[in-house]
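As a starting point, one isolated chain is supplied in structure tokens, in the form predicted on its own.
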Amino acid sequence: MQDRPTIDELLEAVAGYLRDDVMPNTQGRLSFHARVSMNVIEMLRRELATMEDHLAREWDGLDHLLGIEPMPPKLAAVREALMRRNEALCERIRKGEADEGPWRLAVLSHLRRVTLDKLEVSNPGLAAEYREPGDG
């Protein structure tokens, strides 16, 4: 593990440089690309800060919908398993299992929560508009 600067501190420094030094002193295409780059870095910072909670919340939601399964200990394995589990959920939805009844409500609740988590990374302002009390 690296000490300081942390990953977040490094990303914050680059984003600050783009925001405070490059964008105000450039125009047109260069300024636009600096803004896009800064936004990407800020998204990375948010994803790194929330990744553990978001992955655990998605895993827990899929446990409730598909049955309990142990979460793998390594990040790459978690991502791969989430893809597999989400494919299983999609297949059940395609088969019409979520067309009505209590499982439908559970699926909709899970999808809303996961979508808001993703939106929190990509567009936190918009996510805040849609969050309700009790939303993760």
Given for the second form:
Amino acid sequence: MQDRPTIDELLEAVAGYLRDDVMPNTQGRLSFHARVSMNVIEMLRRELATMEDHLAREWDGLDHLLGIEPMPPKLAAVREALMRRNEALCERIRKGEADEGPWRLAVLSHLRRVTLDKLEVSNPGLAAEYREPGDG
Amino acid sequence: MQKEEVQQGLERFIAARTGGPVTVSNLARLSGGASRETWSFDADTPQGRIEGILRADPVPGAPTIPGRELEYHLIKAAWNAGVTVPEPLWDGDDTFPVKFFVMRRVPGETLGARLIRGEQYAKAREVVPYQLARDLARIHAIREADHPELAGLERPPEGKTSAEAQLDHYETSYRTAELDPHPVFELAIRWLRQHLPPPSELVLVHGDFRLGNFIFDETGVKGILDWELAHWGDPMEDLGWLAVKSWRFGGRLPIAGVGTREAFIEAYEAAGGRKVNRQHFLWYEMFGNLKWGVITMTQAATYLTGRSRSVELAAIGRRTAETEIVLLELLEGRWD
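Other form of same protein, the form predicted together with the partner chain, not the form predicted on its own:
Below, the chain from earlier opens the complete complex, with every other chain and molecule after it.
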């Protein structure tokens, strides 16, 4: 285990440096890219805080749509397996299986949950706009 | 390009056109615009001061598109048709190692969020949808027969409607970008295939007509910009794209964040635009959201394949989800 500061604390320090030191003292493209960089770091902080929950939720949703499969213990294997399972879902959509009926509704509701989780990280303001009481 | 190179090149280029000598000052590269270099400058010439803008391709040999090659001619055709555009001054030559042109600078701003929130823009918010409708009607009245210089613009291939060709193009882009599978895009592509609009007449389509791509001030629209995606196609494409959620910049209404679809359609038709079929419009709005989603993926791919090191392009990859949530809403029949 690494010593303090934690990942989040260090990212906070870098974001603060970009916001308080670089942005006010630069102009044009430099300042714009400093802002983009700060936003990226703030996004990473949100991703680190929610990643475990979001990956588990996506896995559960795919279990419901595609059949139950044990979730791999390691993160890299989870990502790889999610890619494979999402590709399987895409394949079934391309075949027309989600054109109508209850499976379409289940697919839409799963994708809505997953997309709102992605937005919670990349654009929380927009996520709030679309999240209804009872969602996620 | 480096500032010094731009400075010296511009002075030579403008001197040759105004009977020199020319001094360029206040040269600054403008922020934003990932696919183009845009420089602002003042030039003191024998014919007086020119407040100008230089538009240039980002790197020598970058894959180009007809609309970028012809951007100067597009702006000129629009200028002559009475569209609100910056005055085109000169098309470029071999002064720089990249393709470029020069136009007059129009004061005002382009940032979408400023139009939506700025107190000073209350009046502009009222008139912008109507001004855009009039400009768009005038753009769509530009005929190929009158503009042989624009014949090189892209058009749908023989035997395909404009809508089908556009959908094919962006589906192929999505499948070749191959970052990760996107089930929402699959659903959207399938819906779009099953609801293709009928063939339409071919007109000049701006291709990127939206908030963020026009200059405005307190009185409204001052200049339609970014013509590089112009092509011959279906006029409804521009209407649907204008209503794409990301181009509302937080505004509550569909047209540039500040206008309703109905008021826009009425103004567009009244200004001589094509008769608008609502279903057709909504098809292009769904398509527009998909298209922007695919573009976020392909821009991120430019970073991921090492063709660009821009943090801006890298970050755009995380904007794909913004289009997915809108596509899901539209697929469930919620047109806000």
